Structures are given as C-alpha cells and as structure tokens.
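Starting off, we have a lone chain in the form predicted on its own, written out as structure tokens.
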Amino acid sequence: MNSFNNVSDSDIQFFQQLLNERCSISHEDLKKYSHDETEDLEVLPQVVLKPNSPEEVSQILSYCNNRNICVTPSGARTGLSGGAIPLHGGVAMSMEKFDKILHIDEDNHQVTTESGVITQVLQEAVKEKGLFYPPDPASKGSCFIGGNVSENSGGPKAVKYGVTNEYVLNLEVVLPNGDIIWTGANVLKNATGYSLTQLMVGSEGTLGVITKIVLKLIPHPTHDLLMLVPFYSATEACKAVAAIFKAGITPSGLEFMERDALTWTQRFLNDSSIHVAENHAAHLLIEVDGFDPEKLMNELAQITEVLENFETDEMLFAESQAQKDTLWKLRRSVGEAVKANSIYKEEDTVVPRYELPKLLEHVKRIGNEYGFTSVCYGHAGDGNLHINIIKGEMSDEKWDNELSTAIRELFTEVVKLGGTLSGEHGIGLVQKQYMDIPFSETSLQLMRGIKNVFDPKGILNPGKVF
C-alpha cells in the first residue's frame, strides 16, 4: 500500500498562494468533501481545493506529485460506488469551478463543455438548438458531467441510445505529473494509435482530472409514449423485457421495479397518485420516442400484444406530460427512498437481459440463505438490474461478518451468467475486494500496469478500483 505524506503547513501556504479563498481547511468543507452517497462512508481530506482553470490543476498536481501527496478528484459526489471518498485523506480537488458550456456545434452536433457542467443543465442547454444528450443518471439535476465520464455512467435512456462512452470524442486531462494532453480528436471516426479518450472514461479519477469535455450530440425526438405495467410475477416481468425485444421493438427507456421499490418511494414523495394493489409484485415502466407519432402509437400497440402474452394486470398509460414526470420521478427517486428507509448496501449488477429471471432468483435464494432482504430494480432493457440489500432483522453480526461472503456468491452467480459487477456505478472503494470474480490475474495485472505508466507513484485517486 502506498504511504503519502501529510498536507503541511507549507503545503497549505502554496495552496492558498495559488487559489487564494478556494483552498479550505475549514471542518465544514473537510466534511462536506469526506464523503459520496456510498451508504455512510466517509474519510476527511486534509485540504479542499477548487481549482478553475487547467493550469491550476497542473501546478497542483505538479506539486503534490513532486510531494507524494495524495489527491482525490472530486465532482459533485453524487457516486455510489465511493469514488469521491479521499481514502487517504490529503487533497480533496473539486472540479465544481470547471462549470462553463464552452461551445455548442449545431454544424457538427457537438458540445466542448467543462467537466463541473451539471448534466441535465448540459441537456437542455442542447436541447435549445435542437440536440440530445441521452444519456441520463438518476443524479442528472446534480451530477457533473465530469463525474459521468469518469464512471462511463448511463440511466434509463442506455437501452436504446448506449452509455457515456459512446458520445465522447475527446477529453482535456490533466495528468498525475501536470501534463495537459487531450486524448483524441473531435471527429466521429478515429483508428489513429490507441484510444486514450476510451481509456480515461470510466477510469474513476484514477488517471488522470478531466477538464474539458467533447460530446457527440443526435437530433432530440420530438415525441414520446409512456406506461406503467404491474405484473403478478416479478420474475415474469423480467421474461416480459427480453420478449419485447425479441419482437423486433426498442424501448427508449424499459424500467424494472420490485413492489417494495415503488411503494418505497411512494412513501418517501408522499405521493399515491399511482395505484399498487397488494397482488402486484413489479412493473414495467416503458417508454418509446422518436419524431412520428403513428410509428411510436404502432410500438406501443406491438409491446401491448407482446404483453397480452404474460400475467399482467391493468396497464396504465400515460396522458399527459404530467403524468410522466410523476411516473420517471417516481422510478428517479427508488434510490434515495431505500437509502431512507433502512441500513442496506447496494450492488449494481449486469447480465445478459435474457437471463434477468435468473439473477433475480439467485438474488433471492442467496437473501433468503443469508438472512437479508433486498429490494430490486433498474435497467432492465439493458440487464442492469440494482441490487438493495436490507439489513432488516440481520444481526449486526450477521451483516458485518457474512456479508461480504453473500455478496461475493452473487457476483460469482452474476458472472456465470454472463454479466459482470457494475455497469453504471463503477468499482470504486466498496467493490474492489471482488475484482478477482469477473478477471483473471493476467487481465488485473495488465490494468495496474495502465494506472503505473499513468501516475507511477500512485498519488491520484489511491485505494480504488485495486
């Protein structure tokens, strides 16, 4: 394990010659950045620093490398995996001063944007001229775009138009060192050397700090349908997504939600506009866009017939705007009201969307051996279903003990399957001790040779991912 040194008065001094106000060692601050939406982890960093140009980035990371100092990236911590948490305390670097639009192409359909943007402030600032950002984290009114490459995130919009990846064209990083670089070129097509702009998105701050942002944009879809199915059988609904696509249909959005997950958050919203009788153990949130009404009205007539195939009761189709936002508010909102409801850890698993019915039911089994509860829901068009474990009635013993064993017997389950251990929340702090499940020594070997050439002393984001 690497051993940095301590933030020194010294060190405090150049910071503050540097950033002036920007440079914290306030215990409001120090607690404000120890910390990410990872269950209730937290570790207090030794100084905050809110650098706001690249050049600033650079001498700061000069410096601390030159120092062997440690320094966490930091967005606007809305991650769920424990990226943001500075592990071994030193520099906590928020990127929330990196906040400009710098240019929207409509020629080429591009945005160039700071990395602090907030990503649904990057989307309807698109979405004026015309253009789309899909991708969509639950986070989106408070996340960066930043944070989004860093972790390759993706939301309910993946399963028909793909994750972060997929839109980013080229990156301004600054390197462990100082050296800015930008990764690639501003173009649809590159098979120029190797991707280092691929290789930086969802290498969870580990190496290198983004600065400026190249997104790909499309033509923003005129319209949209949306519904909300409840079946009797949860794992029915999970055979219900792969046969919708087997039918030749693409959602642009298709929702998996447990019961619990949905009366949750009733609760939590106090909102009961939306009917859960007792016998309805999941729903299905559909949605479909594009720019023809009569074609997406055909679609939805399609998934309807693919669903007469199923147990399903009365399905509820949305009228009006408001009635949307209600439904995506409510499927927005699952994670934060389990967060309230109980002590629990989640997991952000990912297989093959045919085998759906079985992870849930390994799921299951797994809770039922070990002693826990969990609460089921997510992506299902693309079979990224999040995984709740509720602490319940499991012993304090029990919970700090065992269930690392479970959780491990999940993931093994998970890779059988074809899948792997996240797909949108990265491996971060809290699911490192896993990595040996899905890769072999070989393929491990070969990602702590990447992050070595990238930052040889180990200074940038320490303690996660390995």
The other form holds:
2 protein chains.
Amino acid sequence: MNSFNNVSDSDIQFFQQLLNERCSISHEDLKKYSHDETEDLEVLPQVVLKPNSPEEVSQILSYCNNRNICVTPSGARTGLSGGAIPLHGGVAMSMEKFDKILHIDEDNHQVTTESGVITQVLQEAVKEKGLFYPPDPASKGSCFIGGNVSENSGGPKAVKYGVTNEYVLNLEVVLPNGDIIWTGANVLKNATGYSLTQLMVGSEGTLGVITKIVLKLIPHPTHDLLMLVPFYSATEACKAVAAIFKAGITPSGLEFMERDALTWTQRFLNDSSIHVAENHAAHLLIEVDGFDPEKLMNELAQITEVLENFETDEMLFAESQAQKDTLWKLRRSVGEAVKANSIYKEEDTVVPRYELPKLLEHVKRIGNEYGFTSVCYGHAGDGNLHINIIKGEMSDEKWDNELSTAIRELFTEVVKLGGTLSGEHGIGLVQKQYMDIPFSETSLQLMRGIKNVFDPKGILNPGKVF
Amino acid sequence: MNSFNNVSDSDIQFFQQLLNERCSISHEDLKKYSHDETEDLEVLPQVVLKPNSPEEVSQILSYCNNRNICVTPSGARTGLSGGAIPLHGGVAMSMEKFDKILHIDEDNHQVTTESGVITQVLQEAVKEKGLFYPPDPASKGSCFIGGNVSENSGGPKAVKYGVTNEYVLNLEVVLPNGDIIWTGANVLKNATGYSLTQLMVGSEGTLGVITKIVLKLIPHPTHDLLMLVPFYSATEACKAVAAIFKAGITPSGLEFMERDALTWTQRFLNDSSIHVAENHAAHLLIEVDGFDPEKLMNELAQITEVLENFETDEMLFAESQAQKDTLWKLRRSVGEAVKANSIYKEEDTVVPRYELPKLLEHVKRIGNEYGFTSVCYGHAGDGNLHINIIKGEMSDEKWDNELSTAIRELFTEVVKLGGTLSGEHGIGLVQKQYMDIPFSETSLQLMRGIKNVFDPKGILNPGKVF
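Target state, the form predicted in complex with another copy of the chain; input state, the form predicted on its own:
Below: every chain and molecule of the assembly, starting with the one above.
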C-alpha cells in the first residue's frame, strides 16, 4: 500500500490561491465528499477542491503528484461500489463545475460535453434536437456523465442500445502528472493505435481525470410501449427473458423484479397503482421503442405470444404516459426502497442471460445455507441481476464474519456460468477483494501494470479496483 | 529498436519436435508469409510455425521470449497496413490451424470460435441459426476473425451495426511470456476492472496472440433493399450522406465511390451491368435492412425524398438478389481493381461524416499541389474514406521523396476535421510514421508503456503501430 503525505497548511494555501472559494476545508464539505451511495462507507478527505478547467485540474494533479498527495475524483457520488470514497484522505476533487454542454453537433450526431453534466440534463438537451443518448442509470437525474464513463454505466436501455462504452468516441483526460491528452478522435470507427478511449471507460477514476467527453448520438425513437407481467415463479420469469430474445425481438427494456422489490418500493413511494397478488413471485417490465407505432404493437403482440408459454397472471399494458412514468418510477426506485428497508449489501452480478434462472437458484441456495434472504431485480435482458442481500434475522456476527464467504461462493458460481462481478456498478472499493475470482493473477498484474503506466506514483484514487 | 536473435538450427529442432510438419523453412512458405495485401512490402521470416492449440502457442512464445526471438502473428494476410509482415524476420506464427467454430450458443446469442476461422464461414454458420455477426470487411471471404479483432475491422455494415469491438465479449489470449488468459467474461455489460478485452481489440498482434474469441450475435435481418445513385458532383454525393442521417434514417450500408473507382472495377471484373454516364462523378450505394419489407420500402422512399434535394441522375433499385450481388461485388472489388490498375498508395482516413466533402476537397487540392491523382471510395456513412493515391504521371523521384510529405499534409487536415489516420485498416507498419499527428508524445508514451507491460522484451510483432 502506498503511503501518502497529509495535506499541509501550505498545500491548502496553494489550493486557495489557485481556486479561492472553490477550495474548502469546512467540515460540512468534507462530510459531503466522504461517501457515495454505497452502503455504510465514509472516509473524510482533508480538502475539497472544485476546479473548473482542465488547466486547473492539471495544476492540482501536478502539484499533488510532486508532493505525493492522493487525489480522489468525485462526481455526483451516486456510485454503488465506493469508487468516489477518498479512502486515504487527501484531496477530493469534485467535478461539479464541469457542468457545461459544449456543442451539440446535429450534423454529425455527436455531443461534446464537460464531464460534470448531469446525465438526464444531457439527455434532455440532445432530445430537443431529436437525438438520443441511451445509457440511463437509475440515478440519471443526479449522476454525472463523467461518472457514467468512469463506471461504464448501463441502465434499462442497455439491452437494446448498449452501455456507455458504445457511445464514447473521444475523451479529454488529465493524467496524474498534469499532462492533458485527448484519447482518440471524433469518429465512429477507429483503428489508430491502442484504444486509450476504451481503456479509460470503466477505469473508475484510477488512470486519469476525465474533463471532456465526445459522445455518439442516434435518432431519438418517437414511440414506446410498456407492459408489466406478473409471474407465479421467479425462475419462470427469468426463463421468459431468454425466450423473448430467442423469438428475435429486442425490447428496449426488459427488467426483472422479485416480489419484494416491487412491494417494498410501493410502500416506499406510498404507491398503490399496481395490485400485487399474493401468489405473484416476480414481474417483468417490458418496453419496446421505435419510430412506427404499428410495428411496436406487433412486437408487443409477439412478446405476448412468447409469454403464453409461461404461467403468467394478467398483463398490464400502460395506457398513458403517466402510467408509463409510474411504472418506471417504481422500477427506478427499487434501489432506494431496499436501502430504506433494511441493512443490506448489493451485488451487481452479470451472466449470459439464459443462465439467469440458474443464477437465481444459486442466490437462494446460498442464502439458505448462510441464513440470509435476498431481493433480486435488474436488467434481466442483459443478464444483469442486482442481488440485494438482506440482513434481516441474520446475527451481527454472521453478517460481519460470514457474508464475504457467502458472496465469494456466489461470485464463484457466477463466473462458472460465464459471468462476472459487475455489470455496471464497478469494482471500486467494495468488490476488489473478489477480483481473483474472475481474473487470474496474470490478468491482475496486467491491470496493475497499466495503472502504473498512467499513474506511477499511485496518487489517483488509491485503493480502488485492485 | 530491439535487436533480436536469429533463429538457429537448434531453435528449428525445438520447433520441429513440437510441431512436426507444422514447422516449415521451405522457401515457398517463407515467401508466402512474408507479406500481406499491403502494397510493395515483403520481409521473409526465418521459420513458419503453425500451432494448433493455445498450449502450443504458449510453448512457442515462452521459448522465443526466453531466447529473444521475435514472433509475428499471421492471420490470412489480407491486411492493408503491413501488420502481418515479419519485419525483423524470426518466427511467422500462422493461426490457420485455429479454424474451428467451437460453440454457437443460440440460447445466449453468442458464438465461441477459434481465431483462424474465415469471417464469412463464421457468418454463414451463425446465419443458419438465424443469427448475425455484422462486421464484414471486403476481404470477408478470406480474412480471419482473429485478424478482424486485431485490426478492429469494419466494413459496409458498420454504419448501422458498428465495428468489431462492439461484438467482442471475451478473448483467450496467449501473452508473450506464454501465460494464457481470458480477458473478460461472456456478458453483454461489464464493469469489472480495466477492459483488457477492448485493449486487445485493434492492438494489431502486438500485445498477445488471440486464440479464442467470444462474440455477441444479433437476430439476422430477413430483408434488405439496395439502390445505386449517380451524382454529377462527388462533393454533392458526400453532402447527401450526412443529409440521409439527419433525416433520421440509418441505412445498413452507405458506400461512396468516385467515378474511377466504379469504372476501373467494371473493367477489372469485365462487368457492364451498370451504365456510368460521362457526367457521373460519383455514386452512392445505399442499403437498408430489417425484418419488415414494407418498412424498408418506406425507408427507401424517405431516402429518395432526401436525395431530391441533390442533383442526381436516375437511381437504380436492385430488383433481384442477383442484381444486389452484382452491385456489392462491384463495391467489394474496388480495392483489387485499383491495385491492378496502377502503382498506388491507399490511405484509410476517417472523419465525422459531415466533414466528408471538406476531406474530399483537401484530397484533391493536395493532389493538385503534389501532382498526383486519386480515387476515393469507402464507407461514407461512417465518414471512412479510402483514398487511393495513384502514381500515374508522377515521377519516381517525386513519388519516392514527396509523397510522405503530401500524406502528412493530408492527415494533418484530417485531424483538424476531428478525424484520424485509420478507420479500419490499422496502423501496422505503413502508417506508424504519422502517429505523431493524431497523438501527442504523452499519448504515444502511454501506448508504449502498455506495450511494455504486456511484452517487456518486445518480441511480439516488433516495429508495428509505433
């Protein structure tokens, strides 16, 4: 482990001179930047800095690199793997001043944006021009696009449109030594050297600080249809997922929710719009989108036909935008509802989608063995299952001492199924202890080697990923 | 520059013991593996090895790494940037024995294949199951899928379906030290550590030898329509490209051919199926595909409507599969036809597609300055223009001494337009002298650093990329 220098009074003086009121050591600020949305984790930085230009980021990094002060880039702190926690103190570098959309290029279907723009703000701005940036994590109303790039975020639309990395064309990055580079070019295809762009995507703020982002956009679909399907068996619901794709249909959303995920969220939101019957074990929320309403009706009919092979209760077809919004709000609030309900731990497993039923069985079996219950939901069309392990009746001692063994057992099964630890939340702090399961020591050494190329002194977001 | 050991008699003995008749030093074989399809380049290896398992690749690499013998991985040698040329002699390691498709996973829409499978063979095998692997370089009938991954290949379908990197989920790779790793997992989304998978894609055989590939597949479209549109001005044709996308249409092919590209190819193929009038300056070949014939007719009508704003001659709508095949054969044969016609040099520039008209102007202006003509064609929908610089009347002296200055001037304009050196052919040997144009020295140092992490002794495909 690296040991870093504390931020001294003279360091603070330097930062204050550079940033004026955008340098803060108030307890309120230190507290605010001490955590993200990951359960039960908080480490105070020594100072919070809010640069507003790549040059300022460069000066800060260069200064800290020379003085061996560690720097944790901080976005909107909506992360779920602890990537933004300033584990070793030092500087928390907030990107919130990078909040400008620089150029919506309608001619080329691209947008150039600063990295601290809220994802939904970006989506709405390009939508006004008829353009679409699809990746839409549940936190889209507050998360930053730079954080999305750093975690290779997904969201419900990924099943049809792909995750963040398929949209990132080019990045302006400040390296730990202060050098500013562009990683690629503003083009749709690129065979020009190693893809530094793709390497930055998902690197969780450990290789450089992303200041500008060029994204590919596509025409915004004009219509969508949404249905909610109750199943009597969660396994059956998972099986239906692969069956829909095998029928040649690609929904724009295919979300799975176990019973408790839905009912807890209803309670959390005080929402009674959906009746969940006693014998409903799970629901699929299925969306299709496109440009031709008639075609979408056909697709929904095809999906309904596929679902006739499964035991389902009455399907709900959303009849208004308001009803669609309600259904999506329910889905998007599951994470918060689970959080509000109980002590829990969330895993972000991903497997080939046909293996979902097996994954679900493993979750329940391991839960029985170790004495925890679980609430599962997620982007089933992508094989991405968010597993919320609920403390419930489990003793503190078991929770503290045995849970990581149980999770290790679970991840081992996930990897056997062809899957891996995280589909969209990243490794950050909380999953790094499991990286030996999907990766050999050789692969981990390659990753550490890459880290060392970008950040030889290891000052940038130390203690994350591995 | 590294200096490597020559392959000695005892080395040959070791290889023969390991591989029997799959080790060759016959002049015929050395000659065969001395070149790819890049113009005017040939360097003989000292020995040709044809391993047939990752373990054999591992033994060869480990042996060569210990003895400082360089190894150039060799696919089908259809490359256009010299990536497969054994520049420093040593071992040419042919991947042709890796010719098995291992598993078409219909449940998960994936295929696991060895890397020496011909791309078209793979495409046809998955098509039998109703599945689609879209990237289709012009050489698809002979190139290897492993080569496609190494060069991040594109092809006409990329405009709608994306290039190779969007389909690669996981790779089995043998590192220069002989270690065998899998780079990722068989999943559609992955936020688990740095993406070694994406780093390998487009790395041109310089980081490791790819032995197995897991690819994402999609449902195979059931219908397509094709039209050929003659323009009186090449610039107008380029402008029409962006206009089609701005109208919200995403064709499955949008190819541009300057007049000479088409007429030379007709002569080369002895094909008179198309009448090219005196005043036709360029053509667009436009394809739409999907599952609903009626919708495709609508899309074609929309495209026709857009094209009414441009001066075009009579459009040809392909009426039969045979006519489609003829048109695509013409397009796919342009490269060979140009090659057969004259001494030439091909560039693989890519820009944001709206900038194509400006790019074309730069090409012609620089040609006028330096005294060369050019024939341009390519994947206009992607902004990817293949520029064939034709020697024609240019003196040998000017060709030898001034061409690289002209190309440097061209690439400088390309980068100013937001573009870069190569869209799909790679850097290999012939473009590496220009890498300082799109990349700063800092970025190049990062790439060299990454190379050094994977291949500290630099034995793998030396002299390529940078």
